[in-house]
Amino acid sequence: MRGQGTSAALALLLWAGTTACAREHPQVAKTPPSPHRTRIVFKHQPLWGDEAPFRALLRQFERTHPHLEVVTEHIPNAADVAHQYFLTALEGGASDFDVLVVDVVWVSEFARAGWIADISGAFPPETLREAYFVGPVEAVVVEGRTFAVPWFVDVGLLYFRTDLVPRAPRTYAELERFATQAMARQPGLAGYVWQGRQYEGLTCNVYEAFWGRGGETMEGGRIALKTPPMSQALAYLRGLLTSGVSPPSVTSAAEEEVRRTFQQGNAVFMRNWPYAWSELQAPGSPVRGRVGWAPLPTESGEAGAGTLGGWQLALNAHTPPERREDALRLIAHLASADANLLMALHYARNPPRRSVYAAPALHDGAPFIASLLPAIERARPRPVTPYYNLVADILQSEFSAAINGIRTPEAAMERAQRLVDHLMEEAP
């Protein structure tokens, strides 16, 4: 999907009066401020593809706000490294940037720490609920107040080889049966590849299997871990490995490892994020034209819920008062429906606004993204807590122990429940 064309009307609107800009790099020297304009600094990851359309979007904002100069500065693509960068900068009171991107699982943490500002006045929660999907709003509204605005969303999907299976599996039993049959016909194939390394990708896979068995993330304000659906989810993932449906390499794999395995034609099924679609269908891809996607399977056969991912736009709480209103105007511009459409067409970023999925330009220029609407509507967040990164360390360790057979699912979840409960009780 990267680099897809946009409609002529949108292209003319965003390119009028602009020139192409050279790609920025994270280590590039900072641009000296203009002596006649207020400088607003936006921190974000580098975008895939040609940055010129995004630059045009920023120049459009500057033309309607001639007193402002928008400067972008890159942060690392890796979420854990970016988190550490912001933790260090914001805890230290950095005020040299104004708008920042925040992972879906960071908002509550950053809000509680006082690192990002309450922006409910500019973006009331009820207004967000009218325009955006439920999942992204749950992630940015903390205790009834807005601390960020959704920029783009992600959701877990199931990819399958259309030449190897009759259709997408609806249940876990069908997935295993279809995979086993294809493996028998073509020795050397892996049946199902997914993210099993001890990191956040494993957490996403476990929660998807948990929800697929009717599990509820929270019970009475408590993160629910010691439950039958969670033990069943871990037993299922462990069983994929012991039965040979999933190869042992899954336990050390992240998104790109499984994407390469699947794209090389060496697997029947793959769990991954929407970004993989454009790679699978790219010219020269061994599986181009032989891949389909579907919602994740469930125990009952109903369409499964993928884990909610994505990034939000937040205001640095340390931004001086004289820059705050202008920084909020930039957030509104970047989060507008037109900007959502541009990000989808040029950078394969999935819009968080419902209305964008009805745009003819999206259906014409990015039909795959347009087709994701039902999956995004079903997407569910991981536990929403200001202590998520501490909780995640526990979850990743115990989930990994269960799928690797170090502990039984029941023992791992009893231990995880005890540790998470203690953490939440002791948290200030």
Given for the second form:
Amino acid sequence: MRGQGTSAALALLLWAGTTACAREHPQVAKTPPSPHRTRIVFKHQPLWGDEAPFRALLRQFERTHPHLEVVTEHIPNAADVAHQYFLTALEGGASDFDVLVVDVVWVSEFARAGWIADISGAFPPETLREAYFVGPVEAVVVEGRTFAVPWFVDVGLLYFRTDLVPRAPRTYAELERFATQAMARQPGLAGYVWQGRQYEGLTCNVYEAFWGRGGETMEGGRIALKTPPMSQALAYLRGLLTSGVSPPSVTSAAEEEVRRTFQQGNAVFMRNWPYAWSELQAPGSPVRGRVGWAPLPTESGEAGAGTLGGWQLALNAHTPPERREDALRLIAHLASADANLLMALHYARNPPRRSVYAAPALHDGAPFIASLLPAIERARPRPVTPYYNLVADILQSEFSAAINGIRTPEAAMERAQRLVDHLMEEAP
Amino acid sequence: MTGQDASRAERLQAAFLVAPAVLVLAAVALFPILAAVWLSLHRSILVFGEERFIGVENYAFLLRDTRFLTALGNTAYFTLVAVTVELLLAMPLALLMNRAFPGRGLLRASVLIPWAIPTVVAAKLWAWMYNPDFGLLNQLWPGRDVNWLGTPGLALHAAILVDVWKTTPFVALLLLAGLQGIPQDLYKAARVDGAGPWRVFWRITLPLLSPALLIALLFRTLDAFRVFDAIYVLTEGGPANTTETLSIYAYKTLMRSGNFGYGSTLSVVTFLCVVLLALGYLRLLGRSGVTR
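Switching from the form predicted alone: structure of the form predicted in complex with the partner chain?
Everything in the complex follows now, all chains and molecules, and the chain you saw is the first one.
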């Protein structure tokens, strides 16, 4: 009710603004925002790098759809700030944007809250399953209905120094041994750096250590926390800190802090996302040419699963029916295989589609991304639940308490399980 | 008769003139507060898609919520230590700035730099200085790898240090204004009577400065109690919620989790704490005004 009032007032203001402008500058009428050209607004995070290829992608759409005008608007880069923006805008019933980007852990929440539209008609779950990797499809299909289309994916990787260790470690024991040996040869070196600050990155790191011990995220529809693999995972991460394999700075580190430490040549191993690769191999990087990546280690030695990250394209549930068809066409265009390739070549965004990894252009233009295929196929999502943001808050503080030694892993997970179960019970 | 009429007309006119201001205040201050109180009596979680009246259940849960008690303790500790240290540092700074010496203008201007930097920028700056691997603080202090923001117990003190660095100049400036309001005659008389500098400070400066001191205390306590931006940038409340203040807990509950009911409860309680603090100070201030 109040939301409608404000958006009506805003619309009025905007209308007044546009008419005023039209009156003041009649000469701009060469390319008029003519009444028969519909505006489709796309909200996304800044892409970084040269905007030109992305602009060309949008213009291509406008050429094939002359009755449409595509307008892009940026949202904040930090995921939690972007989430807050969508939470307030969509709960308030905003309809001033049609297509939006959604983090892999939000789809379920946004769908449940009725903020993004069911687009199964245009993108049936079966067709998505054929074209896309399992992880992203699991994230965008909620109770058998499609609510978003994968745009690009991310996955946790292990980076290692090829000059300091014989090969990538396959087990946790190997990782610790290699790190200790390298540290003994070169004092001042850190062994393994990862993201231990109390935030979403810590949750990703804990889940990777959990899956590497055979942990299952959900058990009978319940988020399983009080389990032996989870206690072992937390004890392992705490142990890395107490044994000195990981420096104490890890408990306050996010992606960029550890990337800098590793790039300065001060660490043997690093857990990070694929974005770090181009930074590490950039001209002038102290570790250029001495870095390799591998799947994360596991207890048994088989290749580990990294946490699935990435962004999807969704349709605003408040978009009026007359714009829906066109907005869906824009989503289809942006999520096409060609667009996936363009995003990989120009913005280093990993395609969510299997077929793109076979494209010769990807192997020539972005060989690193092409090589990620096995890691992306194994990527696993964090708990898929509409209440993820409520759960994440509990997980972050209890994980942090466990790796800092404030509570034992068992006590922390006891608490976390109780709070999460309580939350889920209350859910209608 | 006519005099009464005139004063009535005058009162009416006065009411009429302040009405717009009162209406604006009611709309931008009173309405949101009442709305928050109303929301705090509901169970309202956006994703659950439900909103129902539950009376004081949220407040009952609050009393059992250990995370709330930790946040309240953190906030109180932060406020107490930060404000005390700021006053102790600001006092000599203000006395120094009050003296005539070459370069006084430069000192007054340069002292204000931390205050002039936006809090988020300053906090980001400090976050890099605190970085254990290549931060300035550990470079200056080689051999000791202190993990300022990652060690429970230390992180809150690191945040206090940032707040002290940032707001001591503001307190000093308030005290300086107070110092300049003290008549010079008193100091001259004291000197004639042969009072030493220590005695002058305790018997003249401090008593006459007390209104300014109280104002500074009031401003700083209320500000520190609502601290959000500096800590949010430094630690986001980590490690293990050891730096989580009431504002950060309320923000996370409201904006991250979308739990509007309980988030509003936390906001209302924070507001009540601040109101109580303010009332306490205002009483003290009133008393000090009377003795003067």
